[in-house]
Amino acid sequence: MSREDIDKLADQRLYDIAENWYKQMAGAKIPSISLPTRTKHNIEYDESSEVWKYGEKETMRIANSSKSALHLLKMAYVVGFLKNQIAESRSSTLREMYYISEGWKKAKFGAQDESNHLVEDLEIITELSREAFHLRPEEDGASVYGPLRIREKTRRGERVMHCQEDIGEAGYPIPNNVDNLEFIDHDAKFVIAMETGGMYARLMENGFDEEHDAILVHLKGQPARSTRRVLRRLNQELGLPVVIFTDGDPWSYRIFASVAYGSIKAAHMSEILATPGAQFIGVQPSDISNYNLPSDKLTEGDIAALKAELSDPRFDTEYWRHEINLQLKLGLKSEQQAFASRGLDFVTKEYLPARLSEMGVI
């Protein structure tokens, strides 16, 4: 779909939501709108696209007080907001509009987690991404290198380049508009995502990525959409197994499973962010013990986030139950940096090698 065409169909959705509202006034009811519940006892595995989405657990908002009147307003402000935008073909970040609020009056934004969470909410009803309305994240997104060469739309044309000849050992920085990237060919086997950059560094200064034919990417942590994206397109587009590569320790597995199964925060965009067939490499709990890796003891924090993760549909797998409830019963958490302690060449040469082998990838 050209950009022409999106712009028309993200326009024509906004319209929809204040016409809709118009036929609730003009018919003496009062304006309402209805949106999934937005927890994870409300996200239901898809068979047909492999992915976590919202269940049929409804929350109704019903301007029939002030503090949901108010939230309506808001919403009618953003939707004005973007409409023009989009007529204006302008475009700004999730930071600029909720400053842009502050001249709304009694439909400025408190705080950004609130404007942020509309635009979430605009995203379910119109069943389209923050993109297609112009908006872009804060946050960028990471970084790729290896073995794939790109063609990128930018403002100033078309550039090609390939992920390991043409660019510096940062890599190539993924960019917020994914759709704008073109795959032209590649040479790899497999993907690796790694949550750290020193764990990053260390697979490109070891030569990772030649040895094994591997595209490194760069998660920067929690990953932005935009690198959820990329991920699940090198997967689905170019039949590339995933790999995740994080920390040992619940927050981090959290990490892998908005990238595998969707966060529970965006289960409405799980078809495009999510790929399914990602797996976890570690660091696993069993790798702690197994390889005697230097660790830290378990926080009150981690330990709820651990049950927590029990609790959880996209952990209730045999795998995350034992590796979960063995963390528990170790208390402790490592770091992928760890597996220094026995020596720089380690996690390149025989940890990684013997995972892949052991998955399958390799």
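Any chance you could show the form predicted in complex with another copy of the chain after that form predicted alone?
Coming up is the bare chain, nothing alongside it.
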């Protein structure tokens, strides 16, 4: 969908909310809004789309108490603010919107949490993401380097960039709103997304992208929304396999899971944010023993996190049960840069090619 079409749709969906209230009042009904109950107990793992989703339970907010009326009033102000923002082709951060509410008298937000939560409600009601309402995330997107030509619509005009030939070594930084991004053409066979900047720079320096026709993505730890959206689009639109390369510890497995399956917190956005086809390449617990990697002992927190993953449906596969149980037995974890103990080329010449061919990617 073009940016203009998204704007039109977002404007319409916001209008629908207000129109619904208007009709309720015109029909002598108390205005209300209903949306899925947002508790852990109402989140289900959807087998068919392989992502987390809200269940069937609904909560109704009806303006028959001053508390609920105030909640709807705040939502009305936000709807008005966002509609106006789209009309004026402007954008703002959640933080700015929170401060702007200072001028909304009774509808002023008490805390940032409250306005964040309300925006998530709007995402659920409209089935659109906050970026469609021109709300910018604060968090930074990741970088991309590889045989991919993109077009970005910026406020200063369109920019066409090849992500090897036209950019610096730090890569092409993903903009806040990836709806402004278009993939023009590419020579890539797959996408490899990495947790650390050190590993991203290692693959770039070793020419891994050229040798294997790979698009390198630097996740920068737990990936931002825009990064996850780009990974999904590279996978869905271009049909490229996506592999995730992280440290070998339970926190990093969660990075993989949030890319592949989405998170509980953003369950309503899983279908935009998740890449169910993403595969985990390593560091696997079995690599620690097979390659005799330098390692650290698991802490008590690590062990608890691994055990929690054993009961997490996202890790409920034979592969993960085997690897997690192996790691608990070994009592060890390793970082991705630990492959450097076998030389700076080992990871790109030996480890990754072996794993990629094992996984059927190359």
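By rigid core we mean the largest C-alpha set that fits within 1.5 Å across both forms. The structure displayed is predicted, hence computed values, not measured ones. Positions refer to the first chain, counted from 1.
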{"property": "Core superposition between the two forms, C-alpha change of E88 at least 2 Å", "result": "yes"}
